[in-house]
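What follows is one chain in structure tokens, specifically the form predicted alone.
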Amino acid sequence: MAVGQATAVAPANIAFVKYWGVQDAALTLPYNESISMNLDRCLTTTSVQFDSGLETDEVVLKLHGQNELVAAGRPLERVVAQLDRVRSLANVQSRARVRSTNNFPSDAGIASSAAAFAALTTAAATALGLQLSDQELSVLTRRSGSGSACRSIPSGFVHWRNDGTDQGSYAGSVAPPTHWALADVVAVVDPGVKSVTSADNHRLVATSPYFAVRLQEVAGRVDQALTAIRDRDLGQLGIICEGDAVSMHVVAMTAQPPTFYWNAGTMAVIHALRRWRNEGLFGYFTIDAGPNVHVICDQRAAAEMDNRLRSLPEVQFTIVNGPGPGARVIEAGASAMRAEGSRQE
């Protein structure tokens, strides 16, 4: 007997200052605070069944340029612990079946993990009529253990805020999606899943020399993030952006084993980003643990930006976003709609 269902569309987004490295895993408590953008583009679409006559919880992935596939192994047990915090919430006992599908290479760095647990929180906890406010569902969704899942669920331009504990780590909105016209043209040089996932580094970062030196720069680094925001100052946003995605990067390839996520690919978009502004074309990259590289830049210049960028040869395709709203239900049951109606943007 079904007991709730319901649909959640979540976006991608692009972190300015990054997340990189937990203090405490269990709740997925990061070390630093963070600065992001909700993507319009990138999206995963979540639905979610409760149903007292199943035995155990069944997934079905759809994920891009890939034919369906029933998950098993690590992706479901990520998914039934997530489930499982939802339903302890709801105190109820019922499995679900869930259907994901997303529009945008997974594992490739370009925050899949964070737009799929993003839908799974907010479409599960409409499904089981709980009435939480965008803080509260940031709070369980950062507890998933994709940390920046958190920031998929307010919308536009994000801020996670973080004082080290449980309910004062989530983020919240500090410009809707139209208060800026920024474009991110991801120029996607390696659509393939990365070899070494974002959790394991999460987890290596104190192996590192340099993090101790990135840990004192990062503050100052999301104060300046959000004048820039403030402002719409894309030159300051870029300084920021380059210089916080080479922190994170040079942490991960001195933390101890080391990985090396860029590419020649990613390094022929950072010499062409170069030479463009040299020429006039201004755009900023950052890069998330992957080789495909996020270049921001007015949406006014995204056209020329994204031509240029595809008629690379390292690039292999590319997608233009511009600002995005949050994590929302699109379908819900009738029991489940009460829930949906008392979120608070």
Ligand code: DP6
The other form holds:
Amino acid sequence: MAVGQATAVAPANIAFVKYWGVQDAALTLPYNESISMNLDRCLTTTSVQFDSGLETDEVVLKLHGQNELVAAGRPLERVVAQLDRVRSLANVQSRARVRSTNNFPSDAGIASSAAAFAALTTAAATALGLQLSDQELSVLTRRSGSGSACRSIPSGFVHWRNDGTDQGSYAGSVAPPTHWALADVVAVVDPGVKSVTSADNHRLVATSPYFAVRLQEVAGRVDQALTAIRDRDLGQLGIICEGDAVSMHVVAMTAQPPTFYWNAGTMAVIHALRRWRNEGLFGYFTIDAGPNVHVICDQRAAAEMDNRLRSLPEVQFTIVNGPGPGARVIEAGASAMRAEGSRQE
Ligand code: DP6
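To complete the pair, please output the form predicted in complex with the ligand; the form predicted alone was given just before.
Once more the chain from above appears, this time first in line as the rest of the complex follows.
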């Protein structure tokens, strides 16, 4: 018998100041705070239906450009573990049917797991009638192990605060999507699955001699990014984005064992951006745990930036994003109605 069901949509997000390194892997507590923007075009939609007649959780994934697949192994374990956290809060035993669809390439430096765990947690909590504040939902989403997913809960421009405690490590909005007409033009140079996950590297950061340097710099960058967002200062935000991405990748490249996420296409885009800036077209790079480049620019420059990026032989395709809202419930079944509250749209 169905116990409760809901469907939620959640965005991927791009970090201007990155989360890189976990000090408590069990609770997913980061070493440093981070700053991000939700993406309006990179979305995951997840339906969760709890059913007392089910013996196990059933998880079906429909990834971009691929056939539906029934999750197994590590991806299934991670979903079940997150459902267990939600069940335990709601004091419910029932297993669930989960169906998740995303509209952008997975695991290529676009945070697909962030969108996925934010949508899963929002849908599951709503289906079970939990009435959580955004802050509580962000904490619960962070515990999924995909820490950056906590930044996909609140809307627009987001600050993941962290005081090193479970309840004090959560993301909140610092400005709505309408605050700044910024664009993130994602230049995909390789849509394949990345070979080394962020999770592996989050545990290795302390093996890099440059991690201590990064930690000294990063708190200042968080403050500078907040000021740049408040003042809508693209030049300032661009310097922070590029500096922080290089710092994160230096740590990855100098950890034991090292990881080199960048490829020749990544470098081609970086050099092109520097050339175009000299010609008066302003775009700044940031790069997550993969080779693809997120180009941050003014929305008025996005069409020209997109055209130029697509003209590079190394760029396979692009995705043009603006700032977007956070996770939201798009449909909830009768037994989940108590949970509608502020998250229902
Ligand atoms: C480089 O562990 O949150 O994107 O690997 O997608 O689960 P997944 O992400 P997570 O690490 C994110 C690392 C990052 C930087 C960032 O988004 O802050």
